[in-house]
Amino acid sequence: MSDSDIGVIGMAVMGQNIALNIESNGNRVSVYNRTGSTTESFYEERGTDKQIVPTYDLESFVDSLERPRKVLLMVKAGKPVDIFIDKLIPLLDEGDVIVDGGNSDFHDTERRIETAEDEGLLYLGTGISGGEYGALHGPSIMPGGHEEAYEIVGPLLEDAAAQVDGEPCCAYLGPHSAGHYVKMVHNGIEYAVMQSIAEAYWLMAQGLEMDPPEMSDQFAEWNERVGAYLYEITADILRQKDDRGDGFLINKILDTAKQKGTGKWSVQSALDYGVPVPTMSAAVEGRFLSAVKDERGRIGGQYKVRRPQQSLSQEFLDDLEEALYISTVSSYAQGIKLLNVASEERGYDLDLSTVARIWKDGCIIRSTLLDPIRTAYDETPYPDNLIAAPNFQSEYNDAIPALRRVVQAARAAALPVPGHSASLDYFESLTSPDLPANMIQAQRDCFGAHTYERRDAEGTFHTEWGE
């Protein structure tokens, strides 16, 4: 029996599907799970007629792999990754490759790369997006770490990735934690677009009292413009009947959204680098606010807010399409700006055009918008911001008035739209030659002698402000 081309550790659904995906390209794949019964069930139900090699202890797993060994970890991010790395180190040889395919914190990836180097191993922190379906049929794969490791395992990853116009949605992104950082920001953009879509749905449901099929038709129509997976599934969700009762399922789902942390990490990293990501921040905070449902109920009962009904007109839908479009583009703009700054700070040397290319299919934020985004970053120097790119300026000029009207109408209807409001403020701030920060400078100098700068002279100044 020949040795396996790669081994996959972790037989939850994502691990199973990526193993089957890699095997479908003519590779022999060894699999291992901490619970042997899970490995056995997977093999008996999905792997008996394939080049899948089940193993039930790590020694046998490692011994089954051809050299240099290639191990793909598909286990829960955090401590489980460290546990498996510690167990693998004594079994692997110099030049073997470990690929972490989970949603690991990029700080952890930096530490693990150093550990691997100390042991003579090669390491790739690799973001994989696309969910269970993408893992099986072709995800977007975002590897970063040792370039030599990518030279060894890259062909397998590229074959497993989604393919667009003859190109794989996978590429070596850069050293250190570049792959997991890009995946983190991908998820931050995902949060922001989801929040904006949810607000558009809510404005139609509450402001226009549209029923789910009508809203589904609207999202399907809007998606002809952006070709976005998230718009597509929103249209599908709104047509889903409740299989446990009458009506549509969307109306039965509790309005409390959970999160795994990657959106929050994006916002935290943006704060560290001084990069404004207001739509992302609004999305993360929106999930926090949704989670305190009991508190919202109590406070709402205290104030008995009367929300105007039917305050929005059908013509409002045209504005809402433009508003959602601009909020979606702003979500990408904020994420890509963060990537550009982090790349310089962390030495990733990211090619932003390549990042846009590998997001074009297989991932949650895939959209035809990524074609003009890729065009905007095909040449260097990069634009200061995506909204300053020539191929987006006319879009913003046409759509910003509509976004202003949508936010104004939502306010009048007492409907919260933090994502759309943040996207509008992002644009208004970036296009404003003057902001009220001069008052903040004066206040800081007044109470703390922190000094200030002047418009009419170079240097820093301090004033004795009254008593």
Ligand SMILES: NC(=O)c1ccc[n+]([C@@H]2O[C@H](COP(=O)([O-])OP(=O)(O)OC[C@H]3O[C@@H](n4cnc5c(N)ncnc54)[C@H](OP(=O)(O)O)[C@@H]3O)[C@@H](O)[C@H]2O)c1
Given for the second form:
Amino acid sequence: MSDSDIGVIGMAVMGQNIALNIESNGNRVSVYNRTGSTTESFYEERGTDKQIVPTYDLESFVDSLERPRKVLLMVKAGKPVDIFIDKLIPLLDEGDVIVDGGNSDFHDTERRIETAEDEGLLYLGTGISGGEYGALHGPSIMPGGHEEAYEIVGPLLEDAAAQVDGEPCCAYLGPHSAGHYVKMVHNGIEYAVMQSIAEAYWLMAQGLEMDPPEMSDQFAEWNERVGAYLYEITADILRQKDDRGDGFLINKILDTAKQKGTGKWSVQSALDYGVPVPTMSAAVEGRFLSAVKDERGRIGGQYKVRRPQQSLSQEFLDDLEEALYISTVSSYAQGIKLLNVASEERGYDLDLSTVARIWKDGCIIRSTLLDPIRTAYDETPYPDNLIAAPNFQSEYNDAIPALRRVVQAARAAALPVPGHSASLDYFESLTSPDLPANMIQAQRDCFGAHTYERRDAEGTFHTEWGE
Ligand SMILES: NC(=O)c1ccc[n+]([C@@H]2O[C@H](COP(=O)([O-])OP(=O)(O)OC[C@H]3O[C@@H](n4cnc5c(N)ncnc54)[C@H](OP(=O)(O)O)[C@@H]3O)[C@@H](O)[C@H]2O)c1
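Starting from the form predicted on its own shown above, please give the structure in the form predicted in complex with the named molecule.
Let's see the whole complex now, leading with the same chain.
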């Protein structure tokens, strides 16, 4: 039997499907999982008629691979990745490639790249988006790390990726942790868009008392403009009947959202670089607020908050389309700005147009919006912000008045819209030549002699304030 082209470690949902995807392109794929029975059942159920080679110890797994060996780790992010790297190091030879395809923290990836270098191995920290379906049929793949590693494993990843207009949704993004950083920000954008969509749903449900199928129709109609996977699944979700009882499933699902951390990591990194990402941040905090349901119930009981029903008008729906649209654009704008700054700070040298291109399909934030976003970043120097890109100016001009009206109406109806409000404030702040930070400078100098700068003279100044 010939050697395998690649080996996949981790036979949970993602590993199984990416292994089958790679195999379907004419490759022989060895597979291994910590728990051998999972490998066995995967092979029995999905692999017997394919070039899948099940292995039950790491030595046999490594021995089954063609050199230079290519090992794709699809295990739980965190400690399990380190466990496998430690076990692989003595078994692999110089020039072999490890690809971590999980949602690893980019700091861990930086450290692992150094370890791999010390051992003469090549390493790629690779974000893979698209969930179970994408992994099998073509995900968006975001690799970064050693470029020589990409030369070895890139063609195989490109074949496995989603294809748009003859181009794969996979490209070498840059050195170090570029791949995992881009995947992290992808997820941050995902959080922000999901929050804005959830708010639009809530305004329709609570403010207009629309029923799920009516709201589904709205999202489907709005999606004609943005061709976004997240809008599409929202329309589908709103049509889903409850198979355990009467009515629509959405009304039976508890209003508490969990998170695995990538949204929070994006916001943490943005804070480190001083990059405002208010919609992303509102989305992460929105999930925290959702999680304290008992507390919300207790406090709500104390204040007897009464939400006026049907306080929003039908014209409001047209505004809501515009507001959601521009809050979605704003989510991408914040993520891409963060990528731009991080790229300079961390030496990734990201091509932002390429990033937009490989998000065009296979991933959760795929949308036709990525075409004009790609155009906006086609040439360097890049615009300061997507808001400043010539091809987005008329969009913002048209949509911002509607966003203002939606936020106002939601406030009047006592409905929280942190995502939309954050997108609005982001725009209002970025387009304001003057902000009240002169007061903050004065306060800092007053209580801490931190000095201040003046509008009318160069240098730093200190004043003995008051008495
Ligand atoms: N699920 C998704 O939609 C999705 C989408 C994009 C990216 N990802 C990322 O892709 C990676 C794989 O995701 P997944 O959902 O398929 O699997 P997962 O639930 O994140 O992880 C399960 C896999 O990790 C292994 N594992 C867990 N703890 C281990 C340990 N201490 N030592 C050795 N192996 C251990 C499991 O082996 P056993 O069977 O022996 O427990 C199993 O193979 C993750 O990083 C995830 O964040 C997932």
